[in-house]
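To begin, one chain is listed below as structure tokens, in the form predicted on its own.
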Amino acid sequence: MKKTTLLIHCPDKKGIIANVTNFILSKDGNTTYVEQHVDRDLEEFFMRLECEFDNDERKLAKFKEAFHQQMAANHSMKWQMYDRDKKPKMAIFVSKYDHCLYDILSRHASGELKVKIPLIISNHKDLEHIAQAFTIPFVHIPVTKQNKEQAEQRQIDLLKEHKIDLIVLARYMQILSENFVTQFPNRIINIHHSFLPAFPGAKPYHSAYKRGVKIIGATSHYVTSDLDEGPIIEQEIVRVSHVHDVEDFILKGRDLEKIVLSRAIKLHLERKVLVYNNKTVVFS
């Protein structure tokens, strides 16, 4: 059988989920799960389902024509269906921390994340034995002020070489362009501390420290044009206090960081995250 997942977003009104449903059954598909979301104040409707089909490329690729002729022309649906078998390609930027991409690829090696990875990308030459271990090419591309717009063109000649799916800014301490973002919407992963805009600067978590904030949490998002404002995805916090020193924030931090990133990183391959009005819908 042919596993699918069909996402689906469009105005709200009855009927929606049996109209979907019963439309696979007539083309002698089977929904397996569904899970669904109404923005009342838009009026929005948000639909994830996990069907069955005859592992058939011809029927499955007619089944696609005719939803788009008949159910999401009357519907006015945003839809997109991926292949659950089908593993995603996955690229890395790094510098020169190390802790997210060694639980990232770790995760990979022990099978967690179901996705090939043909390459980290890196500004710094630092983690290149950490790529070796994992058995991974590593690309080093300096990445200056002079030479900005050479290497991001570099950088994404080799994405699109790859033909990469999603891209993990894995602690990559620089900033893309808005020529960048825009090549790759809502295909851009990125992972850092929540404690701006409070704090920001080279050494949040000492500033942090010196206040003495009771929670520290991380956030990872979507990247877009809007530096740190992209659609949040996953959110996690850790309560600290007065017997916690700078390097307690540190670890912690570290920690949350790594947890996650990789369930955003999960959350993304599953196919369980609609973007609309620079917010997410996660569904579980």
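For clarity, a rigid core is taken as the largest C-alpha set superposing within 1.5 Å between two forms. It should be emphasised that the depicted structure is a prediction, and the values quoted were computed from it without experimental measurement. Residue numbers count along the first chain shown, from 1. What changes on going to the form predicted in complex with another copy of the chain:
Superposed on the core, the two forms barely differ at residue 259: its CA moves less than 2 Å between these two forms. In a rigid-core overlay of the protein, residue 66 has its C-alpha displaced by under 2 Å between these two forms.
Here residue 43 does not count as shifted, since its C-alpha moves by less than 2 Å between these two forms after the core is aligned.
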The other form holds:
Number of protein chains: 4
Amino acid sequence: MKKTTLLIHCPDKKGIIANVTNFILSKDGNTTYVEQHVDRDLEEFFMRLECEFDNDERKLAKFKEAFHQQMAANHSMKWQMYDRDKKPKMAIFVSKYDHCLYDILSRHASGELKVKIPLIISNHKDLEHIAQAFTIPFVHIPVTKQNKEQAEQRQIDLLKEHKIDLIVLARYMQILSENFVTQFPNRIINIHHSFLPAFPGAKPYHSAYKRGVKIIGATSHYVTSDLDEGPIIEQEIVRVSHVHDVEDFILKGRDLEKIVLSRAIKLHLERKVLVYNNKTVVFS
Amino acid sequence: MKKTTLLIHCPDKKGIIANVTNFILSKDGNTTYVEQHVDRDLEEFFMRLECEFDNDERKLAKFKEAFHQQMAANHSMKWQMYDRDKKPKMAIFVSKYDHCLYDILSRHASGELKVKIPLIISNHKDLEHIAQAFTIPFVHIPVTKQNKEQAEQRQIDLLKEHKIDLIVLARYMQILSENFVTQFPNRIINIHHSFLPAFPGAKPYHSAYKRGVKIIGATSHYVTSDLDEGPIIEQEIVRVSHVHDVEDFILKGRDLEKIVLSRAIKLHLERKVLVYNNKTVVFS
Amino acid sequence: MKKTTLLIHCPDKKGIIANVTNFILSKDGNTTYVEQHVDRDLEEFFMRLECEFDNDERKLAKFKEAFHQQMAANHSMKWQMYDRDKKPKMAIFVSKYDHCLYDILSRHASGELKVKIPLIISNHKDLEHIAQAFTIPFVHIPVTKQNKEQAEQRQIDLLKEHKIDLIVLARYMQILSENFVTQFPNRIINIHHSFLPAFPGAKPYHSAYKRGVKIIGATSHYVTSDLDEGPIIEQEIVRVSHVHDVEDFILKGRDLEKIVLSRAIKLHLERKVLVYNNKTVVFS
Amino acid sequence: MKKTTLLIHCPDKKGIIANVTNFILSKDGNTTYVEQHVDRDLEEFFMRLECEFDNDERKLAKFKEAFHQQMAANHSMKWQMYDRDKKPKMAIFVSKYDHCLYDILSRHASGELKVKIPLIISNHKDLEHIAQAFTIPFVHIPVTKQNKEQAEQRQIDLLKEHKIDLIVLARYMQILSENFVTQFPNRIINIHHSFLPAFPGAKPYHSAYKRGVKIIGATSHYVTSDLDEGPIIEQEIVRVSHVHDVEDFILKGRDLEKIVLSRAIKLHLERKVLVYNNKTVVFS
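Beyond the form predicted on its own, can we have the form predicted in complex with another copy of the chain?
Next comes the full complex, and the chain you just saw is listed first.
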């Protein structure tokens, strides 16, 4: 059987769950799992279905054609269908901090992340040895004020050449231009080392220390052209107290950043995240 | 519109989500929310649907009749349908500890709990003043080794007389007999002051202290004739350390017990808990 | 034995722990527990000692006199000494939300809070029945734009008349004037229904919903003349998701607010909170 | 300055904090941080001091001699003094699970763990490539029923040869003999993949799934000759629900195991753990 994931987003309407599941059944598909969400204020409907079909590419293409014409058109749907056995391709951007990179590559090596990683890109050479230890290609693209545009173009070329589906900024200490960001909508995940919207921008642990908070956090989000303002995918926190100084915050934050970024990557790869209205629906 | 909740439990089978939602649609009902679960090992299927129908008792009775004959029979379903606007009736059993009682009655008074509380039953008079402060009827039924059977019979008579749907043991320090328990299957919720299955039985905080654990917990579960072995509904924990003695455990545990018991009550009242195989499916 | 708590704040200096504990020992006192903190950036030293002395008021007065002259003067100390068996007096300010009030009064009735509550003040009559159920005096002082100054003066008069040590704003929906606040420095505790510094000001749950955060929080802090900017005592969070709307945030937040406010009250009553530099040292 | 950590355990007695800190001061030492604990039931006293002395080995040796004679003897103390700038030596035992090993070696490579790792020992060759990627010596010592005694002897010889201070069982799937364990009292840390004392022994995730718990955990503890009964150092939990099967428990548990084991290692290396009565005092 061909296992697929179907994501649907459309205006809310009576009968839609029955219509879609019945349509799939009528085409010899089987819906094994459904999750849906309705935003009552906006009257928007979201659904994620896990469906199984005969393993026959021609029949599946036919199904998609029929779905497009008979379902999507009628309900003004945005929809995507993913083959669950096909691994997406992910590129990792890093600078000098190693903890998120170690975490992602360890999980990948352990088989936890169902993804191909054809590419690590960095503006520094500091972490090249880690890429080598895990035998992942590492490309060093220095970024300066002067060469930023060309550097980004080289990054974009590499990403397109490798047909990258997902870009992960694993503590990449550069701000991507609007030109870059808009070419990969909802396909760039960043980890910010604060509990957004508290402490956006630079040095959030220093700001948190100064304010005397009792809890610090980390936030993974899709990158938009508004810095630290993109749709939040996942957040996590850890308690701190007066005994912890900024160095302790940074150290505790490392564990937060790793875990929050990994969770966001997994959710994205499992096609559980839908974006709308600068927010996310994150199915379980 | 009549808002209903439909709970279904049956063997897993292709097409069941489509079949049920389509059946509802065909009878002028609208399925606004679906959650389902499949136990792959046991091949059991569980579904919770929120459906809306015309507010017409006769039509609804007809729907139930049709559902029973055309759906339930075909799929070997166990099913229940609840009117979401109708408040169930809950009895609270207490002994001498007041914190869970205060918590439940405060939430009830605040309008947080959609339930009627016609009855508090206790084997002691210690908490009668609380029942009075919240103007809930309080019945004192002393329980001794000698009178246990008659006492339980009087409790059962009261519960039936008041048509009680749910019995909450809010730190009721008596073990109910098998005779009592089997008359209210999956309708008695207990709070146990440990992270089950760790520390079943009496004095769990003392045992936890002796073992030197770093986390203590509380567990709410349906009561079965095996003490502390019933299906778990909800658990929560709190960190402890060497600085805390047994008294501190007890004090910290009070907050746990309150919150875990309240969550279980809410989940039950919202018809989100299905029991099978001595476990629970808890829909979100 | 007379059990006391001694709080010390002074510039950091070699030998200070030894000096203070030895001084106490030399005056027939016994230090049973010491916690201290050094802010390395500011070179400030903080210490909390639990000490026991003979139960003799004259000797204790002598000790304080000697401590003042021989210790405090030498080390430029700010210090306070508290009798641990003496219950402080606490006033509660409320408006219309009942959950924090129920929580505090339940804990007080259960004996959890070692405090006297001679007074509940409210700008509305809505919660008077709760004060009555717990037999605590309730004073209704309406506040309007026009009468705010007089209303506050009446509040202040009542607080002074009752020799109130601690004022708790249990979802009191009024902003206190600078004149009020400065008369009770570090003695007014507020609960704010967000994870500060995220979402200060009005309607934080609405803002959190709009931003699409995955975690919401509550913050208890001492009130200063800068709204929501005072020293944070305690924070707690709870996870939310796309399925929760603003009403769910508010409902989940109720439990947060109760627990965070109660923890702050307990910490204050146990003399575990020291304030400096708009932050708190919270001893365990 | 020479930075040291002093750990003390003795019967509780009036004046002991003052006596010790004053003794240090009298020998030109400075106590910068003190934590202490009293077990009121057992009347045992525990203290951890961070002290600074002149960087002069002879003077420090003299201090230790004096402390031994004038303090330790008088108070029946057990005590140890550690040089905080000296890195201890740690050996890691693994079998086939890689996640804890990746985690420890990544943290070590990042500079998070102040320790030398001269040795990884395994009964399988599966993880040798990880040791190589991080350039840590890997010794393969197969263990069978027949050769267990000799295999352990070879392990012990290697540990002694390398003057190993701490042994970490990072999901090492063998039970150490009593002979082995008693040679390294409170110096072997194990990670057990359940919230002890729930689910001791083999396959705890399977047992947890069967019982239908809503929270799973992991526990790090010192190894004693009673399997899974040693003093607990740290525990952590994560929520699960009916949607998670045993595979999900195992996957979620990986993150727990890593974090709980790393925390225990750090606490041990910072000399923050004292063992008594099969429990731990864990200073902050």
